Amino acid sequence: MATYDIAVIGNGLMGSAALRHLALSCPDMKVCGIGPAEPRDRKTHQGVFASHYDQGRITRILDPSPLWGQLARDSIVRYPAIEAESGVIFHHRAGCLRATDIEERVADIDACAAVYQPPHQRLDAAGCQNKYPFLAFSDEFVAWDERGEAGYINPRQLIEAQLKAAANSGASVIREIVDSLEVGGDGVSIRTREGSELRAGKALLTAGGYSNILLKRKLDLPTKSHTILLAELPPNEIKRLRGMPSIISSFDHPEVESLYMLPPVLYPDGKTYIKLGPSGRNEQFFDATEDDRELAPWFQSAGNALTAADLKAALQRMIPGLNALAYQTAPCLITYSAHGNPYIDELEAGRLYVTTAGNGMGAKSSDEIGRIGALLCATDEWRSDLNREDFRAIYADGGSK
C-alpha cells in the first residue's frame, strides 16, 4: 500500500495548484494528487467529470468583490513562474472589458480599482464604441478596460502546467477516481475505483461538485448547471474581431442577468470560436451528495436549449451583424458556497481539509486558493492576510466546524 504525507483529492484547477505548492514549499513531504484525466468521449463517459474541459477562462483583477480581486492578483503574478517551471503556455494577455449599467456594481468595481490599481481605462458607452466599434452597449453603460495581465487562461493547459511543475518537484500524480476516504486517528485511508488503496497522514479535498460524495457530514455546496455557447467564426470575422478583449457585462435583463464572453480562441478541433456563458434563467441545481452518477446525465448532454437561445440573442446584441458559421453548446457546472467565497478550512482536526467552491470565479484565482489550502493542510497555519473567517466551511445542516 502506497503511503503519503499528504494526498490531494482532485486534480482540477484548485487541486493541481495545491499539489504544486505542496511540492515546492514542503520538499521533505511525500505528496500525491489523485484524480482522473479528461474523458475521451464526454457523451459516453460514466465516471466523474470536471468543468475545466475548455480552452478559455477570463482572468482579471477588477471585480465587485475586493476579496476575489486579491485572490486573482496574487494568482496572476505567479503565471510566468508556472509557465517557466512547466514549459506550458496558458496565459493570453488579451485584456478584459467589464461593463455594467447597474449603479451599485459601478461603485463596487470603482472601489476595487482604487485598492489594486491594475492598468485600466474607465470608459463610457461612447468610449467603448470608439475603441471597440464592433461592440454595442446602451448609453447607460460604464466600462473598465483592464490591460496588463488581464485576458484569459486556457484551463486545460493551466492544469497541465501545474501538474508538470508539481511532478518536476517530486509530487506523484495518480490518474484514478477516489471512491471513499476514511479518517482515523493515524491518518486517512483512501480507496480508488480502480482498486488502489493509499494511506496519507492528511488529505486535502479539492473535488468541486463531487466533494460531498466523499464526506459523511455534507457541506452547503449548491451545484448548478451552466450552459456554454460556442459560436464558430469564419476567417473574415476572426480578422474583424482581432483585438477583442475578454468581456464581462452585467445588466438588468429578464433572460440573461450577466454575460461573459471570450475573444476568438482556437479549439482542439481546429476551429475558432467565441465562447459565451450566462448567469440567468433555465439552469438547474443538483443534489450530488451520494453518487457521482447523479451528475453524469448533465455532463453527457448538450446543455440547456433555452439558455443557448438566450445566449445567441445576447451575442447578436453585443456584436451586431456577427456572421457565425455554426453554434454548439456544452455543459458546465458551477459549485457555490454559502458565503460566496471558497471554502478553505480544516474539517477534521489534523487530518482532513477542504479547498473548494469556485462560485463561478475560481479559475483565475485558483493558484492562490490552492496555495492557501495547501499550506493550511501542511502546516495548520493560515498563510494569507485575507480573513480566515471569510473562508470557513459551512455545512448543509447550517453549522460550521
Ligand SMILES: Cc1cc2nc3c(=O)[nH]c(=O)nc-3n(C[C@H](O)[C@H](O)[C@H](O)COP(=O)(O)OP(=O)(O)OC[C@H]3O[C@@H](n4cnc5c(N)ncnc54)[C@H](O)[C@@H]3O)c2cc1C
The other form holds:
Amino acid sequence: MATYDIAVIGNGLMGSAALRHLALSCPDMKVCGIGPAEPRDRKTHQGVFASHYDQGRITRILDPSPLWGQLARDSIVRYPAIEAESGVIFHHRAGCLRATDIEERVADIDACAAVYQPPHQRLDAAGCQNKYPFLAFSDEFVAWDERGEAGYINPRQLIEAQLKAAANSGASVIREIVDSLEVGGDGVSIRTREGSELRAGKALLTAGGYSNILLKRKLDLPTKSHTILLAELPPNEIKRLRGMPSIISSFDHPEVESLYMLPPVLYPDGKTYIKLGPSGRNEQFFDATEDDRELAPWFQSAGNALTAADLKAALQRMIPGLNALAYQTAPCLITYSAHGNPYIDELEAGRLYVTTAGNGMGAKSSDEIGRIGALLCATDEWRSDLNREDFRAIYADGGSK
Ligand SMILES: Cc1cc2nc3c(=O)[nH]c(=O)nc-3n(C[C@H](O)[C@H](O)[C@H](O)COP(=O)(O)OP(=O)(O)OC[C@H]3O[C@@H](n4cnc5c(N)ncnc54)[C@H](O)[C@@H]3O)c2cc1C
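If the structure you just shared is the form predicted alone, then what does the corresponding form predicted in complex with the named molecule look like?
The complete assembly is shown below, putting the previous chain first.
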C-alpha cells in the first residue's frame, strides 16, 4: 500500500496550490494530490465535477472585504513565480473595472483601495464612458479601474502550472476519485473509486462542492448552481472591444443584481467569447452531501434558461449593440461558507484538515488559501497575519471544532 505524510484530496484550484506549497515548503515530506482530471465529455461523465472548467476567472485586489483583498494580493504577487517554475502562462493583465451604484459598497471598496493601494483610477459614469466608449453605465455609477496585475487568469492553466511545479518539487499527482476517508489514531486511510488504497499521516480535504460527501460530520457548505453565458464574437466586435477589462458590476436591478464579465477570450474550440455570469435569482441550492451522483444531472445540463435570458439582456445593456454570432450556456457550481470567507481549519486533531468554500471568488486567491491550508496541515500552525477565527469551519449543526 502506498503511504504518504500528507495526501491532498482534490486537485482543483485550492488543492493544486496546497500541493505546490507542501512540496516546496516541506521537502522532507512525501506528499500527493489525489483528484481526477477534467472530464472529456461533460454530458456523459458520471464521476465528480468541479468549478474550474473554463478559460477565465477574474483577478483583482479591490473588494468590499479587506480579507478577500489581502488573500488576492498575496496570491497575485506569486503568479510570476508559479509561471516561471512551471513554464505555463495563465495570467493576463487586462485590468478590472469594478462598478456599482450601491452606496454602501462605495465606502467598502474605497477602504480596501486605501489599505492595499493597487494601481487604480476612480471614475464616474462619464469617466467610464470616456475610457471605455463601448460600455454603458447610468449616471449613478462609481467605478474603480484597477490596473497593475488585475485582469484574468485561466483556471485550467493555473491548475496545470501548480501541479507541474508541485511535481517538479517531488509531489505525486494521482488521477483518481476518493471514495472514502477513515481517520484513525495513526493516520488516514483513503480508498479510491479506481480501487487504490493509500495511507497518509494527514489529509487536507479540498474537494470544493464535493467536500461534504467525504465527511461524516457535515460542514455548513451550501452549493448553488451557477449558469454562465458565452457570447461568440465576430472579428469586427473583437476589434471594437480591444482594451476591454474584466468587469464586475453590482447594481440595483430587479433581474440581475450583479454581473461579472470577461473580455474577449479565445476558447479551446478556436472561437472567441465574452463570458458573463450573474448573482443568480433563478438558480437552485443542492443538498449533495451523501452521493456525488446527485450533482451530475446539473453538470450534464445546459444550465438555467431563465438565467441565460437575463444575462443576454444584461449584456445588451452593458455593451449596447453588441453583435454576437451565437450564444452558449454552461453550468457551474458555487460553494459557499457560513461566514463568507473560505474554510481553512483542522477538522480532526492532527489528522484531517479542510480548505474549501471559494464563495464564487476563490480562483484568484487560491494560491494564498492553498498556502495557509497546506502549512496548517503540515505544521499545525496558523502561518498568516489574517485572523484564524475568520476561517473556522462551521458545521451544518451550527457548531465549530
Ligand atoms: C462560473 C464561475 C465563475 C467564477 N468566476 C470567478 C472569478 O472570476 N474569480 C474568482 O476568483 N473565482 C471565480 N469563481 C470561483 C472559483 O472558480 C472557485 O472559488 C474555485 O474553483 C474553488 O476552488 P476549489 O479548489 O475549492 O474547488 P474546485 O476548483 O471545484 O476544485 C475541487 C476539486 O476537487 C475534485 N474532487 C471533487 N470530489 C473529489 C473526490 N471525491 N476525490 C478527489 N477529488 C475530488 C474535483 O475534481 C476538483 O478538481 C467562479 C466560479 C464559477 C463556477
